[in-house]
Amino acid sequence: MKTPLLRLSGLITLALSFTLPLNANAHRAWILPAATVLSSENAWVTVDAAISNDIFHTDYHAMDLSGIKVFNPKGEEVAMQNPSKGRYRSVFDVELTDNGTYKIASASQGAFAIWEENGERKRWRGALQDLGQAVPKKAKKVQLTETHRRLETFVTNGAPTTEVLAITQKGLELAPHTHPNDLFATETARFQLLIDGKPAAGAEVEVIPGGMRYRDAQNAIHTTADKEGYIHITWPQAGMYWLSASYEDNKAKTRHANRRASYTATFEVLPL
């Protein structure tokens, strides 16, 4: 039987997984490879995963590795190597046994509800499939929300490939018309944001370069997806970048619920 402390730890982890990626103004979740472009017959890359206040600075909470998956250039899941979870960050290695582009990703869905019962404000958070039964029939002022989140990064050994970039048509996703491992300073990348496979028109996007701990300003780039879901990002300089997109509508699968979705990715921009 789990101790009360372990049960509390599990509830905290669940709450973080549902809320943090959807609130970019608070703590930010990220998956950071040491490099994204390699060329070797025996290539390895080390990856950090964390939730922090400053981008790519481990100062808040390690990410749970159980939800992170690694996919090879054929789209097949492969095992991460040497996984370890510390206080502020988790770390693992990926062996790039094949040439081409790998995807490292975490995707999840959940739900929350707010209502009034006997004059008191109540809250519930849990699995999406339980949302319909979570609220008592006598509840008033009910607000139901489905949440979807996705975090990704990409690493290429040798020449870039595109098979692993195929979308799943679940939640908010990025279809990279510019390959995510073919980004260069001062050039413009063209991406398309999709919600359940359809254009995520109006999705709000924020891009922040790494190293914000050493700047007076975030130097954030803000843009909005057009009616076809397209965004264009001009990279001001080389370095690692954190991209976060958020989307909300009333087209949830649960009746009378809103839908909120987030997409977060780490990109490396190389000098020309």
Second form
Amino acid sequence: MKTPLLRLSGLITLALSFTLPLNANAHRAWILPAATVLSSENAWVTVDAAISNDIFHTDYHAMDLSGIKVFNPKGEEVAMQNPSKGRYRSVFDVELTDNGTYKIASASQGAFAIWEENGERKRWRGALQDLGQAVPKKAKKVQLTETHRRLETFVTNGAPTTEVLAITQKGLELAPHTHPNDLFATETARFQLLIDGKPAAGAEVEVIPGGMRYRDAQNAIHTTADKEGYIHITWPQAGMYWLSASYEDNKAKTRHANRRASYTATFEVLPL
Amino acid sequence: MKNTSIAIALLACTTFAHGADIEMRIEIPALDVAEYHRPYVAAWLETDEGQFVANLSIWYDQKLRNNEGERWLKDMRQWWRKSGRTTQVPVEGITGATRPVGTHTLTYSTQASPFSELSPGQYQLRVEAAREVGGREMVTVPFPWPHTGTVRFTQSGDSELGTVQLIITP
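Now show me the form predicted in complex with its partner chain; what you just gave was the form predicted on its own.
Let us now look at the entire complex, which starts with that chain.
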């Protein structure tokens, strides 16, 4: 009795994790640290992770913490502390035992295929490496898609460092030329978006300040990555910001497949 | 007894005239608040383009156990960005305990670092204060360097800082 239910909830979570970030109009996934700039010898930061319509307003779905990893300034994975899942949000602590920049991230890949077989519409969803064998030879009107999603945020104790910001060359990533924990109101940050390690020219970017509940408009900043994948964001005021980038092309590793990728991050902007 | 103290004061003045020809005065205002904590204060020199030059004085709570007082250094957020996050505290001759309400005078010499190392140009003295359960404020005092004759540069804060003065008597 218990097993099918568990399996079902697992499937829903899986489906949610695939569909949410790819649909810009749907609910938004976010990881929100309470602070990103810390100055103590034994620093701790508490982090919320959830999925909701209003950025950083916990009213819809707690995020599954199993996919979230914490990396220390050397890039080594360290354990999150005190994880717990509530109805609307998940919470955990990060103990910053080292000086430097920590990364909190969740990254996943997947694939899906749509085709026609004997006049019937078929669908498949699975692991990236299985995409090449997912569709039978006689299939018609085949559409193959690789999907990548990445969700992250950064926290620094002491001086910002860059080791943990090294890109993995998988999916859509952000190479921060401006350090993500050195952002100030009215200043312009310069980031580079990369798809599988190459400039993600034309990636669509949306930046939304938190606190949507207390204003009438989204106040979203929209921009598009240039030929080299660069974007420039001028932060209008201090606060927490949610950045979401999406990218799609037909240059996937699997032959004839599209690749579709999303990158979402939370940044704290301090007042000057 | 009284005479002695005057003599000592005079002696101090003489020493002052030779060794220290720059005065920085920072006023910590009295505030009518229910819960008052002495502010953390950072004073440093920058070029007029905002390039950090040197720390002059940093006041923070050094008495808390396990260096807990360092936790709020980041609240002096401009200083933290320019210098604090790359500075290992305490720093001898720079860091010290928080100070009470009143005007505090610190003296420096044109013959000693950091002033002796300033190349001619436009600079600014920055003084930033952050108070637990209170506010944060930064006062900027622009000044050209070097100087002949006595000059006094004054700027005032509105909330966490009173008058900040830089008096140069080379």
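Being a predicted model, the structure only gives us computed values, none of them experimental. Residue numbers count along the first chain shown, from 1. For clarity, a rigid core is taken as the largest C-alpha set superposing within 1.5 Å between two forms.
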{"item": "Core superposition between these two forms, C-alpha change of residue 84 at least 2 Å", "value": "no"}
{"item": "Per-residue C-alpha change between these two forms, residue 186, threshold 2 Å, rigid core fit", "value": "no"}
{"item": "Threshold 2 Å Cα movement between these two forms for residue 144, core superposed", "value": "yes"}
{"item": "Rigid-core-superposed Cα shift at residue 125 between these two forms, Å", "value": "3.0"}
{"item": "For residue 116, CA displacement between these two forms after the core is overlaid, in Å", "value": "4.3"}
